[in-house]
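What follows is a single chain, given as structure tokens, in the form predicted on its own.
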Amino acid sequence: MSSIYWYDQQFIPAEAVRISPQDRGYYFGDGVYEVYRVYNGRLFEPGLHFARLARSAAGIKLALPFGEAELQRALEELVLRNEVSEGTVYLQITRGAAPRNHLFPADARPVVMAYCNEMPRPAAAMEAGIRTITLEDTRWLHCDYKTLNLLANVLAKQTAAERGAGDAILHRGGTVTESSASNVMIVKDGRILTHPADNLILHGVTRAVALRLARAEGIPAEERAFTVDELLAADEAFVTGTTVEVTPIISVDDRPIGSGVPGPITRRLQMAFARAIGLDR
């Protein structure tokens, strides 16, 4: 993890950093984050995150107190500064500090910080692909905000774990919405759908650059619910995001994805990925 933080818009030690206990996002998870992937020691798409991070907070009615170009010049300096070539970058920001109370603080200044970790891609499961299971989705209506409020994902996760799966992946009624932390995408005849970016899912940065990838490999992609028995009949599944990339689902619930084994269509959008980053594979 980052020896050198960026917190209260400053360069320090993280020995030095200090939350204050009245911290609002301590106390009611009132804030937003995002985490953006570093290769070769770059940002990858600052700005698709910017946007998202902009409307999260216009969301939760959060002034941001920066500017996109003030954030990516200090966030690319905290990459330097650590001497990250592959990683992450985790930002978050809450309404800062204030007397517990429902309502909005009239003075509170946000608290910003970020930091990075070194993070390989995760070779081993693009390769293999996961097991998965499904669960209810359970969670508020408005998924598309990028908030602290992540107990129900963090339930899913654990729950997946415990049953020996890679992921959970969620569904209001039968309708697939998304995993406990990635976007989903079937394969069916040729033709990649996922869930529309609405209010029950997160807008992810690697959904777009995969739909804008497939698209041109010359792959239709559309914007579609489907259902988990959709799912269930799929010739190919997988997963997008900034930490698992294009990773194949090869089972759900016990029950395999096609074959099997990850997929074609699968093995080009992980390779038009990996030439999109400046990597051969």
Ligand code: PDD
Second form
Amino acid sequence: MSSIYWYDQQFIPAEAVRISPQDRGYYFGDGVYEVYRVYNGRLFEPGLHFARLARSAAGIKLALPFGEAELQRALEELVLRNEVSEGTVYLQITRGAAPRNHLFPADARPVVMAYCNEMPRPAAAMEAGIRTITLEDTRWLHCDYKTLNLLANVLAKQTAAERGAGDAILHRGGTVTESSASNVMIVKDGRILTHPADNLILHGVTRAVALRLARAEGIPAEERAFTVDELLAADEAFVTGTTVEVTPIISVDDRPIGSGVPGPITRRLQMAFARAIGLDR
Ligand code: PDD
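Next up, the form predicted in complex with the ligand. The previous block was the form predicted on its own.
Time for the whole complex; same chain goes first.
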């Protein structure tokens, strides 16, 4: 069965989607996106995703061509039509198609596209943890907007892979921000630390859920920036994200974090997360 896309307010087969070569997403990365998790056939935290999408769109002066309820109905139907139980929904909105000109076009209509794929939870990485490298964060100063401009993230992730690592942890002059496609948290003396939700990081939905779950578990969690040195000296570290959930970091630049295996607080948080999505583990 070919997958069904939500495109221009309609449900159509993937092959029928036509994107103009003049789309500003293609020329300028001029658009915003969201990646949702689907667990048990249901969208995970759609309200948090919509709030972030609205914020990203406002940040790039793009008027969303739908409201929250309409979007949720459409994405729920997309999941249903594609018969996805455990997977992701990718949604992007570009400013539309117009002859190339940096100025916003007067009459372009936003182009909305969404699809839904089956994608199992990353069981192996969540169990064993990942090796990481550190890289200077070379992105712009609005990493809080989830825009299509991901070249710095792409290059960071690719460099990590070329060095045999699962992800790159980014830092600005020694202060850790986040990773190429997830947020980063450390544990020191029983406390969780993570970068504040300011303009230097994406305000991750999984980050927010993880902080909520940690606090509900009685684990102190502080939103305060930490350095690469603090990361290297941490008892535990992990990343959070829609596709990675809570994945332990077992080494940074070939130096083990803690004892080099996933730590107890990371494990507790993984279990709390699994319960939150209605699974045993
Ligand atoms: N990435 N930071 C960055 C730079 C990200 O790209 C992402 C998500 C996150 C985690 O956010 P959330 O918990 O809301 O997924 C943090 C998505 C999955 C992606 O681009 O594929």
